[in-house]
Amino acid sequence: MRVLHACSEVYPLLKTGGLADVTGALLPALARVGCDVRMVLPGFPSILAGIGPTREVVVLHDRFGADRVGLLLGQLPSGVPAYVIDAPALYAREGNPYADAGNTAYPDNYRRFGLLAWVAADLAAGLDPGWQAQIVHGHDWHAGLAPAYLKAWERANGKRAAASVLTVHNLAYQGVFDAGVFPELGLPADYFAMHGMEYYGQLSFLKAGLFFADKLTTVSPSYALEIQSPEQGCGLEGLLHDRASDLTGILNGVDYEVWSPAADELIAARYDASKPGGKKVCRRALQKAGSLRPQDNAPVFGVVSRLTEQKGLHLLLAALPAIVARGGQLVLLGSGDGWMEDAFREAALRYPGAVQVEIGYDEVRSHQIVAGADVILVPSRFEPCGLTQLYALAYGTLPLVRRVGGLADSVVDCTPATLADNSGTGFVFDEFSEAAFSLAVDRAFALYEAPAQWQQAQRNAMRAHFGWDDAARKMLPIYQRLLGQ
């Protein structure tokens, strides 16, 4: 089956978050289970630079505000073929893919990602005579219009070009724009309606995908249930509840070729569950690099995260004085809300030798924190899947998480029962509060003071497996049903 994935970023060419890790690993896994997969991406500079030799498939004119749009076909480092939309007027810009250097969203994002969705749909309708998708699989709001364009093509031509799937990676990001831009998108007038893409008087790319796609997936079984409730439905819970029979939660995986302590060249020493000694070397290297005091009698806590309220890191700020007072240490890598960045910078100044903070993102540093920390903190208010805790498990770094979304689906709380049956892999709390978080931290300190049990929990974590091939095998039946196979 021929499946085209439409997305805005892919590892290792362009990464601003977990979406790139997912698209970079899922497609090769789908190829391994028998899919003929390709990807279509916007022509951001780093993607154009890394796509390798290309050939021009077609040249289009006057599309979405760009005088000239070239469609190139190349190959990702993974070997997956990829179309790249070469439209410098829309994509050759400073900043990240979505916002300028000052983190202000580009006002024409509706054009930039409308074009991505339109090209994805047109590739199913014959834009490339040499390859025609049977299924278009969009990721998040950036590709949300692709199912709408496919339905519009079907209406105009009396037959279906391709089936469609939309994966929600984070429902909170919806691609909402002023209703006045709707005529520029080239969709039927009646698509701007409550039963369509209208969203509280505006238009939502994500809602369009949720409404028009044939099947919906999201990135964990628990999140698939949670987004049907008012608490986490972000105003779309009614639509999602109505489409519950078309919605499947499939837990994301880990690319073990990238995230494996036995083979990771970015960390100070290699190790695995049977020979875990290298983890102590990584711990000491992390302390040294962060100018932390050498110590072995209290946990080193790690954070690799966006610094936002959703991630629950204000709970950490409240608990930090007590952590430091007990001898614990913190290494944090992340960026986000200005006030939170400032608060963690101030904490690093207040607790020299105990707290090290780096604002920004660095792939090498993230590997070093995941390998060297004893506990990784992911106390999220909501978390569709989370990848950090999956990486941490592979490295024997025990996740401390809230019981939501993919965190609930991947971390087994260390209790007397789960320690006895060798299934406990971390620390899980329920209430999104400073008190509940602090109690979980207390339990981490207590287990750390029982070395035999701690080491068993580390082995449990490293033996847990969340491979992408498992996720691909669960995706395959969705494709097969769409094609009547």
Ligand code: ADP
Second form
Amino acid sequence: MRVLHACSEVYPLLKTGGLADVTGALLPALARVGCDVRMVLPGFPSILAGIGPTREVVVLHDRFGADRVGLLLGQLPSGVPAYVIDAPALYAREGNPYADAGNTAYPDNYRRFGLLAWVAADLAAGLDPGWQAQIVHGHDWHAGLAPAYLKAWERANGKRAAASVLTVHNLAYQGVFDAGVFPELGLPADYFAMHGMEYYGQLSFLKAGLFFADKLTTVSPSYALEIQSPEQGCGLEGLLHDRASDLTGILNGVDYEVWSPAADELIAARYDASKPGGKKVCRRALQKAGSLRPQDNAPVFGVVSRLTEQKGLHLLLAALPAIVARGGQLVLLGSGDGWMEDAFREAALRYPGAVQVEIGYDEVRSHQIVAGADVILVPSRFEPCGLTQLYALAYGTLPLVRRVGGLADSVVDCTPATLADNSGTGFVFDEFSEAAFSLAVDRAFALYEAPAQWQQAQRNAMRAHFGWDDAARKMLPIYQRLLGQ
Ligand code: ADP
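Right, the form predicted on its own is done, so what does the form predicted together with the named molecule look like?
Full complex below, order starting with the chain above.
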């Protein structure tokens, strides 16, 4: 079956978060289970630079504010064929793909991602005579209009070009635009309606996808349920509840080619569950690189994260004095909200030798922290899936997480019972509060003082397996049903 994935990021060419890791690994996994998969991406500078040799499939004129749009076909480093939309007027902007240097969303994002969705839909309707998608699978709001364009095509032509799937990686980002731009999108007038893409008087690209796609998926079973509730539905819970029978939660996986301590060249030493010695070397290297006191009598906590409200790291700021007082250490790598960046910078100045903070984005350092820390902290308010805790498990770094979304689906709290049956892999707390977070931190300190139990939990973590092939095998029946197979 021919499946086209429409998305805005893909590892290793362009990554701002977990979405890129997912699209980078899911497609090769789908190819391994027998799908003829391709991707369509906007021609951002790093994507054009990394795609390798391409051929021009077609040239279009006057689309979405661009005089000339070239559709190129090349190949991702994984070998997956990829169409790249070469429209410099829309995409030739360095840095973050969605926002300018001041972190303000580009005002023409509706055109930039409207074009992505339009091309995706047209690739099902014959834009490339050599390959026509039978299923268009969009990711997040960036591709949210693709199902709407497909339904519009179906109405105009009296037959279906392709079936559609939309995956929600984070419902909090909805692609909302002023209703005044609707006529520019070229969709039927009646699509701007409550039963359509209207969202409290504005346009929502994500809602369009959620309304018009034939099937919906999200990135963990728990999140699939949570987004049907007012707390996490971001105003779309009614629609999601109505579509519950079309919505499936499939947990993301780990690309073990990239995240495996036995083969990782970015870390100080290699190790695995049967030969764990290298982890101590990684821990020392992490302490040394961060000018932290060399100690091994209290845990080193690690954070690799966007610094946003979602990630709950103000709970860590509140708990930090107690962590340091007990001899614990923190290494944090992240970037995001200015006030939080400042607060962590100040903490590093206040606790030299115990707290090291790097504001920025650094793929290499992220591996070193995941390998060298004892505990990875992910105290999110909400978390569709979360990848950091999955990577941490693979490296025997025990995740301390809130019981929400994919965190709840992937980490088993260490209790006497789960330690006895070798299933405990981390520390899980329920209430989103400083007190509950601090109690979980206390439990991490306590377990650290019982080395035999700690090591057992590390072995449990490293043996837990979250492969992309499992995720691909769960996606396949959704595709098969759509094609009546
Ligand atoms: P989200 O997509 O919400 O940011 P995920 O946990 O799903 O969260 O994915 C985050 C991904 O981005 C992980 O691969 C994580 O290692 C990476 N990451 C986040 N912040 C940084 C950073 N500052 N430097 C390097 N990698 C980072």
